[in-house]
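What follows is a single chain, given as structure tokens, in the form predicted alone.
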Amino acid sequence: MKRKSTLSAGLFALLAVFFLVSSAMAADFPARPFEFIAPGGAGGGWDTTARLSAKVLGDTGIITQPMPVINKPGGGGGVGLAYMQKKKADPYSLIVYSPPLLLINLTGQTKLSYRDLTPLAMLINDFGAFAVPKDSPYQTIGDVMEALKKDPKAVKTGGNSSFGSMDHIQFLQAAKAAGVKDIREIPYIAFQEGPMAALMGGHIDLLSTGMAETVGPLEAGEIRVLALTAPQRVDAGVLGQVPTLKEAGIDTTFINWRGIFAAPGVGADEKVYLTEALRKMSETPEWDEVCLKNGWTKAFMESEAFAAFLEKTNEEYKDLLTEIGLFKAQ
């Protein structure tokens, strides 16, 4: 009996030391530089979000440790996702993602998914735009949808993302909501570069892209933007004159969300610390200025709510990809 009591006391003491050490480690966090992964090339949306987030976190003193951005492009974000698996439980490795994180899994490009990361926070929303050449016969997005209802091959569409990825999916979602049948028959051409030039050159009838990519050509009168995928009109210069899909009677939205993730298996204390740091950042005037300059909509969402959003959105993408024959997740 005495030996059992001694063992119990020893175990209790060991656990006490463990919790004290754990608490001390959490209190010291962060104690060394981070690495902030952008899973795409320099200058892209992921890269810009990572660099500006790191800058504001540093400039405001919310996180005082260095946060250098490292680009790991490839595989539509798959290379960065695979890299993060090597950083399991490491709270000093962060990565930024958007809808392709879900799409590359659903289309079978990788077995890894958002579940193989630790969601920290959604930061911003961006939205899609549907543009036509200035001399297009389509005056409204409704005109486009009516043409597709008569013949799903009537309107040749294109975008910068691959077949089954964001630019493609956001237009198919709009077409489905508008009542177009056989949406898998709608022609889509993926351009590695220069989709706007392809539109103005008459190689496609409609360009599905991000809002920011349309501003310059729209201001120059080279294109017309028929609709945005935002839930309400944006308050951003020339785009403020463009109706949303909902205004056009098409009851859908498409959000190009961007958020920050940590490696899988990160401790609860570090997760809370990082989520809170991002919340504080989102409330600074410096972040307000960044969002205004880039046309981003602030959309902070903490870790648990972000995880629920990802689960719901993943199911929506799955349904759409299944309908067009591109769902291949295992």
Partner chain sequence: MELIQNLLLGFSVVLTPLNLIWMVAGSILGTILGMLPGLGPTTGIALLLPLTFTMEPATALITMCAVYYGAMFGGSRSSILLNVPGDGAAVAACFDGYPMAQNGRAEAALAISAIASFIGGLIATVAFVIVAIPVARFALRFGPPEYFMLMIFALSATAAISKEALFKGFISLLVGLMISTVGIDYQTGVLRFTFGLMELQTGIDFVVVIIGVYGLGEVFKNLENIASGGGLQAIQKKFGRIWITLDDWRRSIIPILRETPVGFLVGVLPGAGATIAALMAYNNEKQLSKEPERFGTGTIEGLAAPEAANNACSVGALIPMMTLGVPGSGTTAVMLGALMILGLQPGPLLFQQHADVAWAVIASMFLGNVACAFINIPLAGLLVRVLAVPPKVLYPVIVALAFVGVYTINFSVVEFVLLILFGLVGYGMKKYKVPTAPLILAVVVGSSMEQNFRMALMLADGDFGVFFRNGICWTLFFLAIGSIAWPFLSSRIKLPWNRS
Second form
Amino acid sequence: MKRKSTLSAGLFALLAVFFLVSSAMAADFPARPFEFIAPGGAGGGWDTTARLSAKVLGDTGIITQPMPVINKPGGGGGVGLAYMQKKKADPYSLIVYSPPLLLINLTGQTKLSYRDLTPLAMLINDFGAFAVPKDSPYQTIGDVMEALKKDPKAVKTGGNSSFGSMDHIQFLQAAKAAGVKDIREIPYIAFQEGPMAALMGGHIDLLSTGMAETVGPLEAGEIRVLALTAPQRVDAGVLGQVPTLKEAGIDTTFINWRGIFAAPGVGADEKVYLTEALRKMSETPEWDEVCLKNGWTKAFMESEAFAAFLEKTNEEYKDLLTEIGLFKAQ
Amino acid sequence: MRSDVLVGAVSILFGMAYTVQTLHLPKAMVGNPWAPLFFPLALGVLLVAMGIVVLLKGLRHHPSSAKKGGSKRLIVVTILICLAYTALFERIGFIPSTILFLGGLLFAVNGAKAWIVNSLIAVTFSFGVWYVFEKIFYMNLP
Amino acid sequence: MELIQNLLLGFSVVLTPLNLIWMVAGSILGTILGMLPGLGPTTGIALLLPLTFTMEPATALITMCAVYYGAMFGGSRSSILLNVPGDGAAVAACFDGYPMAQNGRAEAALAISAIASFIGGLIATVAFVIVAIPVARFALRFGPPEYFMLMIFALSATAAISKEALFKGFISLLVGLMISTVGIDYQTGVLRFTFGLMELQTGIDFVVVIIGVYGLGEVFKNLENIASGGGLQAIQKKFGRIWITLDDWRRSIIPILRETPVGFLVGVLPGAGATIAALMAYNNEKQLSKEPERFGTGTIEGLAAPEAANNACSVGALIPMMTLGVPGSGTTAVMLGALMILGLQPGPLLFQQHADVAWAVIASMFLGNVACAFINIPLAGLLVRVLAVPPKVLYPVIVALAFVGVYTINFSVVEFVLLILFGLVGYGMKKYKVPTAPLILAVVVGSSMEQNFRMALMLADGDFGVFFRNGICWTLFFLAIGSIAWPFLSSRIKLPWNRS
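Counterpart to the form predicted alone, namely the form predicted in complex with its partner chain:
After this comes the whole thing, all chains and molecules, with the earlier chain placed first.
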């Protein structure tokens, strides 16, 4: 019995000390570890971005508090978004997102939207690519669009993940800008895995995908990439020879941005602190190396500009989704 | 065979519920509006049909010796403890809730007499798993 | 003799102390991750990602592959001992592995599982060296119609599994397919049966289903036993050497050799997977067996076959990634990402531009399989002692382990509710003698089957003829018909090997 009571007394003292210490330190931010949320599974794009930016922030000493990455997958990112609502005004929870943040709201997968987060900074851009099999009759993206103008069912397009997701939208955006009329008629085949194999096997006519996925098969001459959705030519490797949509006479771009958000209602000081930390990070040589290795284009954009960008992009997606009948007003 | 009758009846009920749910699913915006519904509908109808076959088979064979079932007490208790764990897990965190969870299960199954062993296992397991996940796998538990 | 030279080059790269240490470390990590329900090779490789950043490309790749094989070896440990599959591919090890352990043959079960995995992995690696490129080319011919036929073939084989209870087996199959319809419909973006829960939009993870139906279902059955005053003795108190008898060898070797190519080929196809490979292998062996009724009661060939197949499958799955730069599974997709970070671009050019790395990986497959076997046999001697724990203590701990494992799949408590639900389903199925294997297979292939069916029709503008567009389709079709008819025919026709 005696042992027990000393033990509990000890525990109590320990707890008391803990509370004292934590309240004393609340004055300066950040005073305790962050949690960095990846709204997808381990190994995915969000997860990689979260892990690598947490690593650079830590390695360069910009943020000395630990930043463990937590995975909250599900609902195409919706589960992470719902989780952030529980952290209202808590500046210690950060989350990484990209275009699906807007899309899942517009298609009605979740009622929450980008407005339910505090945008901190955009970090990087990635771009889409449109690829065809090596023996495809289409030589340019213009050929594809001409064929679609004659018959919107003529080209079977495909991509990773579901109807109305990023791969689908980026192609529709290009088709619309090229003047294809019935974009909702264009067949889009959604693969759960292996769309590149399906393209190489000639099972689909055109694959809409991320830039990085095309590099290997392109180098090997297994596929041809007709266009990239970037605003200007990328300067690296084989993709440097691929024209942008603009060069091909289609006046549009599709940016797969990735940025960091905080929970809704975070205080102004903390917001400024975090945005500045991310700015400093994106200026380090360590971050340059991360971007280079992953094939990301560095594209820092601070909080206010990022918010404006999101609003503009959201409207663009909304128009497209309305046109194919996928938009659901919340 | 009592078991066939039961399996058949459950299948029919579940199949019907599933079919009704299917009919309430949203239709597709593009292409054939019924495209996402065909497969589930076929499954629902087939399940009801199979349920009827098994039910009839069960009714034709007259009940032989119905096997005496064991006591369900522990199963019910276990499920209740599991549900309590589900409710508490994210509220009070991994370690406290898991100690209570495993402790509760051990008390229920292993008996209150072995309380020393029970508490020891519950505490060691919870801290051990927590340590492995947080420190070795870098995975965060609530 | 270029082949030998290349292999020698590969071995010379791998056989440095640093690489060997990482290979062993990776194998151990993989084995542990594989054993824990819910965690698998994908998690392991993702964890290693920041670490591999600082490694030489060859070292990084060797480590990742080691984790991958380790997980394949480890997955079935918990299937055999606790009836809780460590991952999807290990589910077939529950069918005969767990009964073997219950019959007091845990040592043999653990041994044959490691041996079969080892042989399967080794043969598949040899096949990798010889036929990788042509096989990868062949795999590209599989489009949606071919995948649909493949799934039909996989499902039709369950007819044999449930020959004794044909209609109940069919019910089990239908329920499994129903489970697979939960979540977003890829082709239209429509949400099906998600009941407003975002966690269900990506569908029900089949690892939750198998842990529930097998692990928790078995616990419930035993709790009923305990509450009625039985089942108080530990299953086994004395333990022998982890090895198998000559008779076990004789029975297992043919199934291992026969099912390794099956696993290998299924692995090469992007979009099939180790679970399908293991279940197909099990079904095949049951159909070919002289005594199919012994399957499910703890027969050693019923464990050896799927174990060989799933390891062969994991080797096969590396082929499309390494030779074409096309990931065939979640794990290989993560590996591909890691390779690109390391500045390597997998694909046909990998073998030209970075021959040392490419052949080092192949050499590490040989050594990795040896390492895994060496780690697993002594480890099994340790693990088997879990059977000495009194059931009253063991079962609560299994329940807790199942919950923790399931949480790590999606980090959400929605999985807890599903786990309880599937535990009850599994318990009910066991009690009322509904076969569970069709349900599991249906959950695995269901979504892919439906989606590929619709994708094929979209590609062909609604022409059903697409399902018979080439020899692959016809072959799979006849295989499907054959496997349904076989159990009924084989008992009538006298086959040379049926006379005993």
